[in-house]
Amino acid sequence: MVDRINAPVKFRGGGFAPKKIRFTGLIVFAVLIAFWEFGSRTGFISALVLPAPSEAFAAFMELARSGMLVKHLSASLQRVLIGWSLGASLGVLAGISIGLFSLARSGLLPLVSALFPVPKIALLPLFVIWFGIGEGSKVATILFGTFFPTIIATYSGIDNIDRSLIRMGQSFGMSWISIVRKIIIPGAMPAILSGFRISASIAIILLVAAEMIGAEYGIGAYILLAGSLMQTDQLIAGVAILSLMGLAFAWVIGRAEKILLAWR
C-alpha cells in the first residue's frame, strides 16, 4: 500500500501536442512512387496517360543537362519571390491597420470581403492590359492573389488575441506602441505565419497561370509547351519542380515559425 501511494503519477498534461515522427513522410512518398513505377512498368498504368517516375526523372535530368532548368527556375523564382514578398508585406500592413484602427476596419474590410472571392486568374487579362505582357502583369497577379489571404490572416489573428493581456498591459502603464510590439504582434504571429503558408501556395498556383500567357521562360511555360507537344514525361517533371518549390517555401516558413514562435 505504501509503495502504491509513493508511486510517481504519470504526466497527463501534454496538451495534445503533435509529435514529429521522423522519416514517415519520406516513407509515404517512397511507397507511392514505387507503386506508380510498378504500375507503369506492368502496364496497369498507361504510359501515355501517366509516364513512370523514372521517365520523368530522365526528362528532369535532360532539362538540367541542357541548362534550361536554371533559366526556367530562375525566372519563376524571381517572379514568385517579388510578387509574394510585396503581397505578403502589404497584406500584413493592411491587416494590422484593420485590426487596430476602427476607421481602417470600416473602410477596408468591406472592400476585402468584396474582392477576396474574385478568382485572381480571371483578372490576369486585365493586368496584361494595364502592365503589358512582360514581368509586370505576372508579378501583379501574384501580388494581388497573395495580398488578400494575408490581410485576413493578420487581422483575424489580432482579433483572437486575449483582451485580458492588453488590459493587463494598460494597467501596468505600457504605451500603445509597447502593447502593439510586445503583445499584439507576437500574439498574432501564429496566424500571420499560417497566412504566409496559404499565400505561398496561392503564389505558386498563380505563377503557373501567369507564365502560361506570354512567357518564354518559367516552369509554367515549360509545362504548357510539354502539354501541347504531349510530352507527358516533361510535364510530370515540371509538376515535380513546382512541388519541390512548394516544399522549399514550407520549409523556410517552418524555420521562421521555430524562430519567431520560440516563446511558445
Second form
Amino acid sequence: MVDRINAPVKFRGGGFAPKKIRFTGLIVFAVLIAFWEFGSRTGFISALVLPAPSEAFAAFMELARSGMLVKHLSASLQRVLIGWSLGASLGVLAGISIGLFSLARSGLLPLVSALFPVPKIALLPLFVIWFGIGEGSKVATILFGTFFPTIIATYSGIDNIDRSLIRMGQSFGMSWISIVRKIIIPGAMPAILSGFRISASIAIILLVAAEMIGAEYGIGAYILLAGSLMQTDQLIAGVAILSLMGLAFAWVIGRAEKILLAWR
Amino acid sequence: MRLHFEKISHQYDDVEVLSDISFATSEGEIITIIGPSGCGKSTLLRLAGGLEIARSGKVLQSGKLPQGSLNPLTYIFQDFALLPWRTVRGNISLVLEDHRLSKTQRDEIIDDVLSRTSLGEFANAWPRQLSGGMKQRVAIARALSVTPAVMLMDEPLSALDAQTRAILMDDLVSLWTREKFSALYVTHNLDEAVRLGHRIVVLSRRPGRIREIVSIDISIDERDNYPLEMTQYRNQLWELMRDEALAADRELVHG
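Switching conditions: you have the form predicted alone, so give me the form predicted together with its partner chain.
To see the whole picture, the full complex is given below, headed by that same chain.
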C-alpha cells in the first residue's frame, strides 16, 4: 500500500532490446587471443595441446610465402563457388516451381523432404563412383548439399507472400509472367537470401569433408595433412582460413541484402 | 459503363453467403453497399470484378468504356495492396507496364494521377515511409491511372483512423465532383455509406439479400449543407440495420 503522497511511480518497463555495442566483439577476440598467447608462452597451455596463436600465424605466413596458400585457396574457392552457385540456382528454380505449380509441389515436395535430412557427406563415396575422384564428386557434394535448403527457403518464401498482393496484380489484369516476375520473386527474395546464408555455410562444411578424400590441393586437404602430421599450428591456420572464408561469404550476402532489400 | 447483377447467389461449401442479388450501377453513380459483418458484401465485390465466379446468376457489363480505359473494373483494397519493394511511382508504374504504352506516355499518366491525388512530392517514397492515409491515396492514384469504368472499393477506409477517414472521404467527394466516376463502395460504416452513396444497398445478414435500396437525392458535394436531412437518412438506415447487426453479432462463426 502506498500511503505516502507524491510517491513516484516505479519504472518497470524497458529492457529486452539488446543493442550492438561497437568494438565489443573485436575486444573479446583480442582478449581471448592475448590470453591464449600468454598461456602458451608461460607453459600454462601445453604446446602439444594447442600451439600459440603466433605459431599458427607463422605457419600461415609460411604457407603464403611458399605460394601454396594461393594454390589451396583457389582450388577450394573454385569448388565452393561452382558447387554453391549451381546448387543455389537450381534450388531457386526448383523452389519456384514448387511454389507455383501443383504438379511440381505434389511430385517434388515428398522427394525433397526425404532427401533433405540425408547428410550429403554420407553420399560422398557414391559421388566418387558416379563423378570420379577428381573435381566432379567434390562439386557434386556441395551442389546437392546446397540444393535442398535453397529449395525449402525459396518455396516457403513464396508460400508466405501476402496473397492480397497477388490478387491485386490479377485485378489489374497483369499477365502471369509479370505477376511472377514483379510480385512473387521480389516477395520471396528475403527468404531466398536468408536461405543463401545457410547454404553458404553448408557449402564450406561440405567443402572440407569433400577435400578430405582424394584432393591434392584445397584448404580441407591442407588441414587433413596437418592433422595427420600433428602439425597443429598449420591446422589452426587452416581453420582460421575457413573462418575468414565464411565471414567473407556472409559479408557478400549482407551486401546483396542491402542492395536488393533496400525497401525494408 | 454499367454493371448489372442478375439473380446472384453464392455459397462457400455449404454456407450460403449471397442470395438472389439483383441491381445495376449507373454511369457516374456511387453505390454504397452496407450490411452486418459476414453478409457477403466483400464477396459481392469480388464477383463484380471477376476475382470469383458466382455459383448462380451473372454479372453483366453494358455501355461504352471511358476513353483510354486500360482496366475497366479496378479495385481499391482495404489493405492498400502496395508492393513494399516499389516506390510510390513504381507501384503505379506496375499496373501500366503490361500495357502498350511508351515510357513517356506512362510517365505522363503517373505524373497526372500523382498530381490529382496531391502525391507529387511523395513520388519516390517507399510505402513503409507513408501513413495509412497516404498509402490509400497511392492506391487510389494507382486505380485512377488505368482509367477505370467502375471502381470497386472494398472497405477502402476501414483500416484508417477516424480523422484520416474523414479527410479521405472529403478527398473522394472532391475527386468525384471533378470527374463523375462510377463506383461500387462496400463498407460497414454508416457515415461513409451516407456521405458517399447516391444509392445505398442494404444487405441482410447471411445469406446476404437486398433488404432495401435507399436513394439520397442530395448531390454528394452539397451534403454538408443539409445536416438535418443527412441525419434522417442515417437514422433510417440504422433502423434497417440494427436488428440485422444484432442478430449477426450473436451468430456462431462457421467452421
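Take the two forms, superpose them, and find the largest set of C-alpha atoms that agree within 1.5 Å; that set is the rigid core. Since this is a predicted model, take the numbers as computed values, not measurements. Numbering follows the first chain given and starts at 1.
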| query | On a core-based superposition, does A209 travel 2 Å or more at its Cα between the two forms? | reply | no
| message | Following rigid core alignment, is the displacement of the I45 C-alpha between the two forms equal to or greater than 2 angstroms? | response | yes
| remark: Superposed on the core, the Cα displacement of W36 between the two forms in Å comes to 2.4
